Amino acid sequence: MSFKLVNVWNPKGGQGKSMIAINLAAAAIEIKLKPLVICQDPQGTSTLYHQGGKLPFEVVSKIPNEKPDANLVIIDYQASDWKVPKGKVLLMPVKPARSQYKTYADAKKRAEAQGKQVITIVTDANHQRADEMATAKKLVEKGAFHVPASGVFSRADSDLVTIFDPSMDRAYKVKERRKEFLQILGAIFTGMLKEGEGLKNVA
């Protein structure tokens, strides 16, 4: 089975990997693929929700010797990693705020650097703050994708599922949300990966 590989990096904690790469999955999921979850964090949020034993998707500690059972495949990097994925694409979450927003700058110079296709998406913009809403429509502007704060997450969150788990359908505005991740997957299929990528490559 051919498989698209996916890197969901930025160097600075809590900005939303382990977020983004379980609802990415899941949103693959709908669109009836197999996805896998590497967590390059063995005590990461990846493999907590795993652990919790409701997601309907694989998630792994390692990078498998051996080609993957799926369609596509996302690592989760751990916080505090600068080494650039050696993957093509990497998904780039960042929050807004000044001093968050300065370790992602550097980090995506470093990767386009390197000839990386950075897919940025901004998590958390407090609306409250004319800076940080500044910042996330600039960045949008560009391109990026936005993930807005949202309750949704939160309420996932408690159970260990994701958001598109059938007890989060009656959630407010949970269908906005899952376009969203929707959306983001649709531009990693649009031409941007090739098709069975190694793995040997990323490690």
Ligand SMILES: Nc1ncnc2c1ncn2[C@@H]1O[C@H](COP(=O)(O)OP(=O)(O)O)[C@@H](O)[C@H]1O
Second form
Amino acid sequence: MSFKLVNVWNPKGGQGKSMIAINLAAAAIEIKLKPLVICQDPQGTSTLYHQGGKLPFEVVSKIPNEKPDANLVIIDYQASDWKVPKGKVLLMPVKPARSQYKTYADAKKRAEAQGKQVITIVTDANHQRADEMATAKKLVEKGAFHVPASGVFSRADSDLVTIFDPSMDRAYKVKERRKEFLQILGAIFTGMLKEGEGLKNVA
Ligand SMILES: Nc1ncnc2c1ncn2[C@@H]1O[C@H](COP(=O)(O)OP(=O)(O)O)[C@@H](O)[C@H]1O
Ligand SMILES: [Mg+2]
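Next, report the structure of the form predicted together with the named molecule; the form predicted alone has already been given.
Following is the full complex, with the preceding chain placed first.
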């Protein structure tokens, strides 16, 4: 099986890398893809979720030697890793508080200098903070996705499930959040079509 590789990367911790990685994998299942998450940190968040036993996909802590039995491979990078990942597509989650933004901007510049396709996802912007909403708006105007601050993530987190878990079906605004992940997935594969690789690679 050939696969699409997605790197979830931002050297700053706490930006939503693991949250994006596991929920994107869960979104992939909704559209009949077979995802695999590689948690670069063996003590990392996605490994912890996996140990919870309720994820509908595998999480491993090493890049497999053999071609994985998956058609979407998502690597959840750890904080402080400044090395621009291999592979064309980088997903960069960023929380729009000012202190977090600079690391993202520096890292993005580095990645783009190496020809990477960066998809930015603004996570956790607080509607009560005008400065955060202004930064989010600016990024969205430039093509970023926005996954707003939302209680569904803390609820899912306390149960070690993704927001696509059936136990989350009635959670407040979960439909909107799920839709955002499906849209991000769409962008990943549209980007791939632009590169001329075609969807045959994920069939
Ligand atoms: N849009 C969001 N709304 C609410 N909480 C969020 C959102 N995005 C991320 N979080 C929370 O922020 C915290 C850090 O996210 P995490 O994925 O562990 O970051 P990283 O992997 O970049 O260190 C987690 O508790 C996560 O649930
Ligand atoms: Mg993490």
